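First, one chain by itself in structure tokens, the form predicted on its own.
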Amino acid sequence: MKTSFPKKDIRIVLLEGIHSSALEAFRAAGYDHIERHDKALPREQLFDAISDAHIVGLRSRTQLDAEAIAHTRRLLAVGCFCIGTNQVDLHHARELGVPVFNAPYSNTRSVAELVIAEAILLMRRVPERNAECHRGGWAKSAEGSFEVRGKTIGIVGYGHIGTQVGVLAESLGMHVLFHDVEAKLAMGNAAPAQDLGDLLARSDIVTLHVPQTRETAGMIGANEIARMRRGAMLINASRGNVVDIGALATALRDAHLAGAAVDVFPKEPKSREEEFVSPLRDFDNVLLTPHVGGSTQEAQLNIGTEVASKLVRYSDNGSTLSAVNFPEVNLPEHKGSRRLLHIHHNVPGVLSRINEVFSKSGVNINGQHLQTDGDLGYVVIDVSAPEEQSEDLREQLAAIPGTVRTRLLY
């Protein structure tokens, strides 16, 4: 099957209403062939909009999983327009050859100054007075009330969003504690805590910033709320399976927390229709949010930008630098040279039985890019030869034992 793509005939789809920033990323770099979809489509209808794709882009309620990319013929690349990946198989989408990007960093400040915010309004007792309030009270009291200065901030995992927040936190007059299951240099005056517990213990808000990995599925659950401070406040805008919110049910309603602030859940409605069903909703002294950490203007616009600019680099010169599941090549552009891409099982001689067919072909390599990653192994090849001999040369690139997918690029 021929798996050449000028430019002009690249199809790219993008799902969940991501931001116009990418369209006009993908029009600045020549490709006009888009079709955009303000909501995620259900599994059918998605199907048939994939099904003649080369690009996909989605969010996070669309499932791109082996069912899903079984349905493409011509799928290079997905993009995630958000941090997490959790929604595409990246191990099958990786077999195929077809490399998946995200956006990791751009939301960073969107959801800090949520957690940040979110600080404030329960340590002032704002959720629980503005319900009353809306119920037609009028509970006037600074009883368990407080300012936010001198009190400490404890952020369980300590990476681009968790040191933002500490930045954040230490312009207010907080101390700022953190843990991370990796050594971190600290921001300003942060001090690593010596583990989970001793952050817990000295907290008086905790805020969770972790990945979803196996690790950290329930990692906060009754034992750890246990070891918190009573009086103390719980956030999470992180993963919503870290928390186990039945022990935080528990913790609110015996008022050993004083409240908490929740954005990412278990379980979540999959579009507006749904009902939100969570114990969490009986509480007045907890903030609860619709997974909307790094939902701004900015930080959309943000990642529309970084993650379209990736796709057309992978795209223009098969640059796959940051990509979550493939071997990772920063490439320079090929003015005057064909570039061709091999992706392969990394097995022994490869390379070898790539070497030869142009050596056999007489054509002169001007400069070829290694790089494996476990079982996968990508070469990109630049050559100083016609259309038609660089189709030939893909051709028998893709007759190698091994391959995976092969390239041309135009």
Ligand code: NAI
Second form
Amino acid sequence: MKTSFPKKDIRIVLLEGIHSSALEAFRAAGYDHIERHDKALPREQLFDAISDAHIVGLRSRTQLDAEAIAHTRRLLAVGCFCIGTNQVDLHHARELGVPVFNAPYSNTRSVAELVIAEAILLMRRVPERNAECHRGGWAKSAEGSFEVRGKTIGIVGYGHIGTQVGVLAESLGMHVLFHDVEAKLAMGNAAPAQDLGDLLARSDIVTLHVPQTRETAGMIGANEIARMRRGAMLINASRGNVVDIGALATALRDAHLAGAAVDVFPKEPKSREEEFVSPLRDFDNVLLTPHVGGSTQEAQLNIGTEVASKLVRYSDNGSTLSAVNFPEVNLPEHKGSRRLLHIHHNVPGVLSRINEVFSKSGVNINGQHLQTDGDLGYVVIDVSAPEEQSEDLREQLAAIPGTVRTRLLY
Ligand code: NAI
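Output the structure of the form predicted together with the named molecule; the preceding block shows the form predicted on its own.
What follows is the entire complex, opening with the chain shown before.
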């Protein structure tokens, strides 16, 4: 397989109506060979479309499993233009030396804005007033309505989204408390709570921004809700299994909590056709949204740019920073050098064989980068050598037992 070629020959296939910002990013970097599809393709058409592609971009509806990957002949890298990467057989891609990239943080602001909007709406009792108006009611009253100014928002998980929520909340005059398992630098006047229980007891609104881990599964159950203030509100736009929905429904029925906003659920419909089933549908004072916390046009645009840029960087320069299935190497530019990429099984002897190739060749090595990740190793070597000699070196590297793939970047 010839893997070293100029970028004009690199074929990019973008599926599922990926935002035009991706196209612009590829074109700006000199990649013109781009095929775009508006929808996810049926399997046979997909196999056909990706057979010659060097780079495949997809979203959540395309299953790039081992069978689909087997239909690719030149695949260099995969871009998931979304957050999740379950739709790609990451292990198989890795075994073939194919890094997979995604955009985990492009929608941070979108989630943070929704959470702030929900905090205000819940404090003003808008969900139930809105529902009553829709039914012809007119519950004109200040009863139970509050400004958010001066209230305390408790942020559980003070990461990308949590910190943004804190900054926005503070600009509205809220007090910000946070709890995280890691020591975190507080933004503005935000203050760390002593622990989760302390945060729950001191907050008027609790908002969850933790990842899905073994520790966060069910982390807000009946005991935790009982520790929240009577009349407090709960917002969950993190992951569906973080909150025990049954316990939340009980607390709402008992009026221990005055309201909630939930965007993520333990069981979510797979399509628009499937009914959304949840005990929370019974409550007017619960804002329900279909996992759209990060779904905005801006987020789509950011995702397009972010993932395309990562793919361009890998293709142009070999950098794998933030690849989800691959040793991460953040490389400087290689102006004035040719760059050899060597992806290999991380077994004893490969590195010494690589070094042997170079010591025998007598070429000048300008830089060498190595990263291993479990069973996979990635070495990048910058050399001063003419094109033909560099290609010869690449062939020698490719012949080393344990090699998965090699490339030469001009
Ligand atoms: P992040 O990784 O930047 O932050 C998560 C924070 O939670 C980290 O600071 C981490 O140390 C902390 N953490 C981990 N385990 C914890 C625990 N047991 N207790 C307290 N803190 C803990 O993640 P990011 O980007 O802020 O996302 C947060 C959540 O939001 C994720 O679950 C993500 O899947 C979800 N999300 C939801 C979206 C939606 O559409 N509703 C869109 C984007 C993200």
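Just so it is clear, the structure is predicted and the values come from calculations on it, not from any experiment. Residue numbers count along the first chain shown, from 1.
In the two-part rigid motion between the two forms, Leu376 and His342 are assigned to the same rigid part, each C-alpha being placed with the superposition that fits it better.
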